[in-house]
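Consider the single chain below, provided in structure tokens and representing the form predicted on its own.
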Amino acid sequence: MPDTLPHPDVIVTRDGSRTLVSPADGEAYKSRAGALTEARQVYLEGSGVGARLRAGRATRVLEVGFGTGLNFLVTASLAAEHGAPLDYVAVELRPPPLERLAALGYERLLAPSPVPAALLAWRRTLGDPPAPGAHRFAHAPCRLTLLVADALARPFEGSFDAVYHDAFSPRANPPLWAAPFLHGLAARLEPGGRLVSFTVAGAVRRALTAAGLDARKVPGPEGGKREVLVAERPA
């Protein structure tokens, strides 16, 4: 990727992948230590979804905080590679502007996967910003339902093999880390399913434990956060 960045809120993270910085509070959408590394190690692999997809198993994922879509892209790219059915539901209150998403270069970052280019082309059909409501994208064997909505006001339906909790931090967005919301996410997990996140805040771990999950700190990606969160529903 070229060194010249097209917008001040597009940054290059330590592993060479790009992410966005929120102009409202300065929080990065993905880890400054490595956006791609975080998406793969904390979410795809930490949740157990990577292992499921490599085994060809049908998998359902719920993501809170779709953001730039990088977590979905690494998950869908692996699902497509192995022909594993993926049903992915994500909620995002304020999708980033299309020109910012295009500047991230994820179609080059994840080449030769065709999913990033297809997702960007689909995003162009939604308008800028996309209207509130449910928007559906399909790229066999993957299905995405993007809910442009407030996660607090949107009831989630069905059960999931994994929850990617990737909202802005508890400091910036406390309601999405409060016990009532976390209990609702925990209730959507299948037995053996995992909720994963970048935060290991004590209040978050206690809330997930109270919801019946085995919440624990695990080592984070090398060069990034020392610890991240895995909370598993007992099988």
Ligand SMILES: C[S@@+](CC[C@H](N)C(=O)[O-])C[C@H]1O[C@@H](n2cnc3c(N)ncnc32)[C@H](O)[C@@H]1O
Second form
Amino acid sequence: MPDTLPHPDVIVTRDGSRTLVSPADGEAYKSRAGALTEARQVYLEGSGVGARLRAGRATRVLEVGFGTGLNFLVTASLAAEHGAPLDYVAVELRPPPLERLAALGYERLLAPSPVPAALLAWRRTLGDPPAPGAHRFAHAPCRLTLLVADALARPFEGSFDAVYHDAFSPRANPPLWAAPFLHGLAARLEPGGRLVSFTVAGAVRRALTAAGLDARKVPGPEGGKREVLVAERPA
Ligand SMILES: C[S@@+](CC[C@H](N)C(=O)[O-])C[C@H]1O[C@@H](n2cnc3c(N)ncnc32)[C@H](O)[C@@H]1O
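Having displayed the form predicted on its own, please output the structure of the form predicted together with this ligand.
Up next: the whole complex, starting with the chain shown before.
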């Protein structure tokens, strides 16, 4: 079925990196204060994945809301640099159009990492938009399974060292922040694993605490949100 929604717009965020904005509700895919800064500080480092990859440890990540792929690209680029096996599963309901992804310039932003150009070349082979279902990308030592699907309709399988929950805000997307969905994500975490997000709403923290995680607010990236969320499954 053709996608009749208007295409997202490209914006430049305050750290100079680009992201997309949904014209329907003005929601940015990444922080207007800095897309790259958010990807690195909130997701890669806040989850503990950065430390694992630098130590060469095999790591599994689940992402809700693949969007532009920037969270994946910073994670996979670090994994490639350190030779750490990365198994990344991401779900995305509406992959952005290729032409908008190309306009983000992530191969220049993350140079000399070869992963952004390889990911874009792979996306070109999938069609635009990619068909619903599972699509696999490999760039040693990283593997990506991109599930083009509604996260609400797709039960996740397996266990993960980190969950990147990056599916717009609770205001824009309430079911993805409601207790049943959050409990499902929490159940996928290994002991010591962390779910991270830019959303610190009390209801979200309470739902994750009820799911057995130690949910707390931590300082956000400089110049961006004051606080972000880390919820850890006790080891
Ligand atoms: C904040 S953006 C993600 C940003 C992304 N992580 C990045 O690095 O660019 C939120 C994404 O969640 C996706 N999304 C919204 N509802 C969804 C759903 N029910 N299932 C899967 N993806 C969803 C949107 O299409 C959008 O791409």
